[in-house]
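Okay, so here's just one chain, in structure tokens, the form predicted on its own.
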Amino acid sequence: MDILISGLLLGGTYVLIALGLNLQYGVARIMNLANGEMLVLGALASFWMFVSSAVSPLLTLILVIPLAFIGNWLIYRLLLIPLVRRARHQGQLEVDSILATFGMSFVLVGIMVALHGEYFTYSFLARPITILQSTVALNRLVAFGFAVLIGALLVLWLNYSRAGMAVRAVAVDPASARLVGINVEKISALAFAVGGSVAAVAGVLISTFITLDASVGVIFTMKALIIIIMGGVGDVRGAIVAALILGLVETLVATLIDPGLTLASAYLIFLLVLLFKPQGLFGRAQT
């Protein structure tokens, strides 16, 4: 029971990382290698406030969460709107944006090191509480608690609201939301801009219980792409229900075999997804 509850609380956050670039992806069609430093930036923006003003995590996320949108906005405008004007076809796209933000990547990292060149870690929450006669520590299950809130937030804005269904459009058919008036390069700024500031906010949860340092993001990035891989590029439910397993199993192989490991598992599921499941878990073979 401790696995499970442990899992499910570590999948949930998760939800977040992979949500953020699943909308980078399925919508602008940028494969945003520096996803994961996005979450870090938003993890050492926590850090300093925390330190420095004893400003709650939960507050810093006001203040994340609108600059983390302007920035992502703002290398959308500037650095990939021009790839995205000169690429003749999808295959390029994505070529040349993997180039980009993978140099972009390097950029951050070498920032934050200017900035912060050490681990960081801080106190919050980490006190135990028993679920289901099981024992976790609060800033977990408030993590916990927040990742359901948001991405329930970003599934109603998505399913309900007027930009929302053109961001879903978009993803579906950029040709064809054209034809009925929504502009595209609009709409792709914009899920660029979320899909960066859900990353930060996953990187103010994850840093109330885990230690972190400048160069981590590029491990957050891989498990955001098995996540998407798994669940399906631009499949909600399915990046959501693949979190959940990648939490699970990551929890399992730290507890019972070696937390050394949580990684060489992540990289398993992945070389396991890529062999029998490519078109994802919700996905039909293509015939």
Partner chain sequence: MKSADIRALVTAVVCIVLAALVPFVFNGYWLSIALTAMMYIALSTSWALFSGPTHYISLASGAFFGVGGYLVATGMSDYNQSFWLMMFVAAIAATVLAGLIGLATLRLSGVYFVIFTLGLAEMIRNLVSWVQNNFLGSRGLYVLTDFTEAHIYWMLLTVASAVFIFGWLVERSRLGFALKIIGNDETVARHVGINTAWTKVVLFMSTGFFAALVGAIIAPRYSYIEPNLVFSPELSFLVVIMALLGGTHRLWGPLLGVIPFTLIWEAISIWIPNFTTLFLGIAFLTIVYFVPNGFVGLLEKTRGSRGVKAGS
Contents of the next structure:
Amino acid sequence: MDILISGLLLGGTYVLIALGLNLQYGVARIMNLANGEMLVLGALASFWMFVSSAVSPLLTLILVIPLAFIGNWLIYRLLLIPLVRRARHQGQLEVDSILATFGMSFVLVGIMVALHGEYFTYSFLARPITILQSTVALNRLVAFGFAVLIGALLVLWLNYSRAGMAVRAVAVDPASARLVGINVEKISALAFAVGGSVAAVAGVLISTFITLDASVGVIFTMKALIIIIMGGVGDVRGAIVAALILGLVETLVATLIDPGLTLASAYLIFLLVLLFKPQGLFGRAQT
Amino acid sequence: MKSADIRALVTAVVCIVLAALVPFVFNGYWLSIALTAMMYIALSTSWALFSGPTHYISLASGAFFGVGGYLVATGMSDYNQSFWLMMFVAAIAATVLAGLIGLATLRLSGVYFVIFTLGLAEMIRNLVSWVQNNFLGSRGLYVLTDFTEAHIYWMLLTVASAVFIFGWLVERSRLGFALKIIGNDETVARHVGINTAWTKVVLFMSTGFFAALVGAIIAPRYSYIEPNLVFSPELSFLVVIMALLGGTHRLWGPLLGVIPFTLIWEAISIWIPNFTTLFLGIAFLTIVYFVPNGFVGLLEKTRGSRGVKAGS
Amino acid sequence: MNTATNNPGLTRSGKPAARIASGRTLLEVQSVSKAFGGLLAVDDLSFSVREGEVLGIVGPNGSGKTTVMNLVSGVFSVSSGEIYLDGQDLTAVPAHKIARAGVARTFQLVKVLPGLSTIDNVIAGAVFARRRRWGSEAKSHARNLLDRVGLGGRQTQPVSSLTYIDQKRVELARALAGDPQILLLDEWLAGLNPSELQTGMELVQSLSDEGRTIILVEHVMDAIRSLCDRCIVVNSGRLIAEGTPSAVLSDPAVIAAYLGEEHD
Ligand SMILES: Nc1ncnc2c1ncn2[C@@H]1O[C@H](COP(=O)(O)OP(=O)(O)OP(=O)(O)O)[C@@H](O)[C@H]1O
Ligand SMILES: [Mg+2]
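Can you return the structure of this protein in the form predicted in complex with the partner chain rather than the form predicted on its own?
The complete assembly is shown below, putting the previous chain first.
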């Protein structure tokens, strides 16, 4: 039961990470391997605000969201659009964006290491509370609550706002979206920026209950990617289920076998997905 | 055509002989740098043979390298096997591993492949540490041989030469032609009768083979081996950067990237070690935005534009 | 069965009528369906092609013609039904094996290998397919084929510098290079100007005169009339008519299917 609950709570934040990356990959067609660094930046901001001025991470969110939005928007405009424009086909854009975002990821890690090379440790709401007969830290619960809230807002935005509609249209088919008068470049930039802010938000939330450091981003990128592939690119429902599965399995392996094997367990899931369901849990065979 | 082949052959032989003389001219520090460069020449050239034509970015070098180093260490330390036997075993093991990974991932899009290889070294390291701590007892592994740096250097030179010969043969074979077609259009490749999955897997296995061989040969240099040392994700990135910087569409392209980059990397690691990560990032960005076709591309471009000027 | 041989007015010059009648069945498509999500692009379609025959497939835009080609050549696997080539089951076989069995095709949206020279594009078709050639043999074979499609002397040119029409010729030469048992041409004559069309039709005619088996997907009805021995009409993935081109094209159901579509 303990495992189930902490697995689900962890999965909740994974959902958020995967939603962010899904927006960037599914809509802007950029496999952003610097996504994890966005998350770590969020965590670093949260840590700083808390340690230097005792600002609650939940308040830091108000600052982090617009900053991450603008930062990611600029990255897309300045660094990624040139790649989109010069790409002669999707394959080339794929390779270029992988290399470019690797570059950004290393640059960000390099900068963060220079800023703060140690662990981001602080203690926020580290009180145990009991739900369903098992004890969890309050910060995990709060983070989970916020993750659900922000995830829900995101889904509502995608489904019911004009901009969200346009985002989904571009995700399905950029060429047709262009035909109905959608500015694909602008919408892609928007999706990329929103995706980046979501990652930063996830970082703030995660930093309340996991100790991060500057170089840990790549682990989160990996997990987000595994979740997206498991859930199916662009599939929100799939991402949620996949994130919860990953959270559960990792917690299971970490508590029952060895915490050193969480990555290996993520890989095992990844491998099974690739072998048996490469189009995602709910994907149809072939397109 | 024929005379160009002969000229290439002669150049290659001269280069190999000159490279073989390095330990007689340099020793100590510069020999160790030459050794590192030779290691990356083998790794990057072999990497480019697969990733150049197919555009699948492999980050698995670190994992295969680690398999090589670790198997040699554990074989010699725990099971009293000879270095040579373990080197052979390691290369075969990594080839099989590469084959399995390839079969699982290379049928799918390039993104899946990069992601899978991205965490591979780290994952295998975790697994190996876990097995070692829980079942084998966490003793250190010693690789004690009487190899000198020069010996290791010559062995690496042999591997690098083998990579070049292999690449030269592939380029002239149906396999190489198939690979070129796959890189151009995979659908067409299938429709002219190419088993695309198999072709990619075979080449990927060759990168596994050579990387493990290099890892095995390097192991005696460290003499004390632990998983953290040999399963290095950083190595995978360095291999990619050096190959791309040199240019992957020519067999000798990666060579042009390895030599300057090894020197710069060495300098940075000594003088500003805190900036290595930042520098890796800058190197990636530089390649994507300024030298997308590597130094070879730049060379060919300047030569090409000069040719046009001369012609007009 | 209604074939070209029953209608002497349509038997084309050069081809012995008797051979078509006696030709054995080469390709057999049996109640094949293909669904894309909810869309049934091919719906319980059956037809067969005999050796040496030119079969036309016509139908309005989006009726499933290209999808049929994709199923035969193995781009997709069928949702149900079976496909046989010369008695060999190709239903669940991957595309490269289908190509080796002797199915070659061109693509509606031309697909050349942009990084290769013109002649290498053709050699690509010769090395791995049914009849395998390599080295100088492949080269001279490719050279002959380029001459044949009217691109002699353009061998070393990068294929990306060729015009769209010439790229289509390269694609045809590539398809021929492996000596296929059956050739699938997906709107290979589309987008040609009248004189190019004339040359193109003569080329296809000459391939047929050699006894090659061809499936021709076309919107150009003149080409269907003059090149095909037999023709099937699909609409919304279903077979709606089958027979000689002239009979089929005057069928009221076919005219109804095309109504509102331009046709010549
Ligand atoms: N890969 C695919 N995924 C989803 N739907 C597809 C796919 N390929 C084809 N379709 C759909 O199947 C139907 C048949 O398409 P197809 O391309 O076979 O028509 P066609 O007869 O070749 O048309 P045209 O004359 O315009 O070439 C169309 O509705 C098309 O949108
Ligand atoms: Mg079509």
